[in-house]
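Quick heads-up: it's one chain on its own, the form predicted alone, in structure tokens.
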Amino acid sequence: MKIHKTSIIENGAKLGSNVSIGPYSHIGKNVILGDNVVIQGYCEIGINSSKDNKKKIIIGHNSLIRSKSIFYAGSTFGPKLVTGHRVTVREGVKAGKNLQIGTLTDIQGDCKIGDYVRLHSNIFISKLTKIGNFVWIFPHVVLTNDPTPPSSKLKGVTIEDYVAIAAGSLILPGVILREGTLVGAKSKVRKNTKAHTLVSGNPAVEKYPTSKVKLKYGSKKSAYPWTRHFHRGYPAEIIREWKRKLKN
């Protein structure tokens, strides 16, 4: 285990093996932490953001949570967690295995999060998300959940396996992505979309199904559904599982 003398460990957090924590990074009392879990320097973890104080934040074995990075108390991460640098993570987030957040990203908590979720830097994500499995979302992507800002009646946007949306758009309250939609760059999405279809546009439309979108390096082969080209970062036996399915 490795506590850098100028961290603050509360009493009652409790620490898995081969913790590292680093300078000035403060972990509350209400903290677990699995094992080979690594926290970088002025990270804050475990914060309160009520009276109730006993909420507690898990964080899975093998995860790293770089430098400036603040999780409030109330949440739990699966295995393999990863952030980039001042990532923000409110309370009430339930998250699965292997969740990439990048630099920047703030999740405004009581979301729900699938497995092999890869968020890239600068997302917004708003209270009651509900992100499903494999989802990709790229820089500066907003989330919303206020029909009629502002007010208290919210509606989180719903996502389903395998979306993935593209640099710079913007979801509407409410709205549900089906399985394997692709949102292009910069859409405004205020309608539910269709399974495996391309959106995009101010406001966003519907324009083909992804299965004709080709890769652009020379192939002219499909580019979705992506698990047929893209496998890095993804466990041998996930790989095996998309192949068998893609032959079927």
The other form holds:
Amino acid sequence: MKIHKTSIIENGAKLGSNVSIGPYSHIGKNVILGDNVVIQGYCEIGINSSKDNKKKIIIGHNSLIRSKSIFYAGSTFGPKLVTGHRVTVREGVKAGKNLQIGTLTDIQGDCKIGDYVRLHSNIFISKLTKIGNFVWIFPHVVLTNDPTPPSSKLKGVTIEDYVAIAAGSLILPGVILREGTLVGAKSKVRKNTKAHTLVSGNPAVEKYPTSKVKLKYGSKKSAYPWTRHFHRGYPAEIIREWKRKLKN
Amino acid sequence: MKIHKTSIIENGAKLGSNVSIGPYSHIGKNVILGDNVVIQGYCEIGINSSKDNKKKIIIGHNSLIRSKSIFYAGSTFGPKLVTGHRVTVREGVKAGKNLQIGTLTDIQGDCKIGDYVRLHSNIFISKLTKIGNFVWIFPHVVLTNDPTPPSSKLKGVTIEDYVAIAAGSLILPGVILREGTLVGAKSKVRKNTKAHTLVSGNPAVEKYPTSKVKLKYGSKKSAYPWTRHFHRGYPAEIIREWKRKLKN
Amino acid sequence: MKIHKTSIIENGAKLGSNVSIGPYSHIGKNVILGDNVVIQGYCEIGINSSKDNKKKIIIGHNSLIRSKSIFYAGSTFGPKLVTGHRVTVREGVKAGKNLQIGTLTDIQGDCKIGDYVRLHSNIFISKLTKIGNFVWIFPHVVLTNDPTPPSSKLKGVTIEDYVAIAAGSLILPGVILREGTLVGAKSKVRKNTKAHTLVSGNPAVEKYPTSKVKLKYGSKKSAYPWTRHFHRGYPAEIIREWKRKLKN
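Starting from the form predicted alone shown above, please give the structure in the form predicted together with another copy of the chain.
Full complex below, order starting with the chain above.
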């Protein structure tokens, strides 16, 4: 492609070198795309929620946004953002580098996301959520923010570095998941967790340190911290740093 | 915009004054749009489920349908309908005024929805569901209709006025949620509820009157009935009426 | 329609007789569509996950793909595939005849699906899943594959013939649901099931033989095997075969 003839690029949009835009996509006037960014077809990038809105959206270099995704203006993404299809991201997101957002995931905006975060398919992220670095969230997880719905005093979930939330879980408003927490599948978490601890169930209860969770197939070593055995998709310098930490 | 040049408007479609249609949208021949309706891009409005289908779809004045939404013919919506993105609504819906339908929500059709109902993101609403007025349903809620799946004798859920269903809950077929019921997050409701009562858990059990649920942040007053403290988005005459009722 | 003028058909795509392509759809060069296939609008069929990918996608005759669906190259579907809207299907799916895939369902690829399988709305199917014949999966079900997320040794769920999984359930990695299993709504299944047995709850426990589950409305006969009373959408020779089996 490069810029497909059926796409709509509004005057004012700033496209880096070697940018590629798929068929039927719509790039708004307040969009700033870094070098080598690929926007597939049927995307809407830079929607303004009101007419007098002058907010920009910045998407870092070497990013890939898959088809039918929607990004509002008023957010910033570091380099190497990668999305699935049909992602919806409202205004007010500040995200670090190499964020991955899975198909159908819905980010309501006004939230902060660190570096190397992996969000899988069909996750719901409320406003005011704070997500650290190296976090994993699996399909159909819901992060809430309203303790007495409907109300006006909202409090987002806080997720510290290296947390993994297994599929189908829901986290109640204001809960803090401490570093390295593992949330078992289909849990409902009501209370702050301890670092490097497994919580599971509906309601979730504290089970044991994550170091006691073993790999199920092949080696029977500890599955956590997962940085010990899972390196796919991370840069070499990050993996070296993990190895150094694990030795100490 | 107004009518974007890339949109397809079939002969027979009736557009009120000041209607706006976004890029790449497709408006069928049986569509009737009220004054000031905005249809964003990539929408399909008025799909007929069979070729000889002459059913209309009526969308009331001052409605806003966000991009990539799909509405079949054979439904009626009052004024001030507001949707998120990627909403899917099949035929046979009769909805009152100022319905809000969140991103990804999937309404299977043949259902009745009252006035001022708020459906959040990614809700699944089975056929034969009945929803009253001023109801709130939060993300990832599932309303079912088949007690012994798969079978042919279906029975929808009935939701009375002022009910609030928190995120991630599922309601079993035929269940009646009485006026003012609060369903806690990630619950599975198997039995009819009492009015103004909190039910929660999987399976859900009756907890206590909703009046005992306090606001969590700021004031420690009762959070329910929510009409006491939550007024955003409702017209002044409705709020006055709520205040009058709460005094008595 | 037939081939809508706004659609993009790449050179190399093979279209059977009487094929119909809706507005704004994109058919890749490696696509093979059987006779009488209908692709509605805004679809992407035959996406290649890498540029040098020569994989084909074959869609059997008399199939209907509803609007805004996405199918990658590298899969094969038997005749009479029927989808809802916004279906996403990645590469490596081998599916039998008359598969139905509901709106928003997300199939991650590398999986095997038998004949006459019904997948309802918004289901998540991990890689390495195996699904037999005549299986029913209801809305918002999640099939997982990673026992210690994130990790590299994945094991999919196996679902044998005639299994029914009610709405909102999640199946853990590697679990085998034996023939005729019924999974109750909103369950979390951790262990292999016995044939023709109801399991339910979070975590799911074995309840009793499915033959003890009665129809709730009308007749009070056994609801399972469902082949006794539910025939809609199956060919006459299949129904005859079911009747013969049930007599013995």
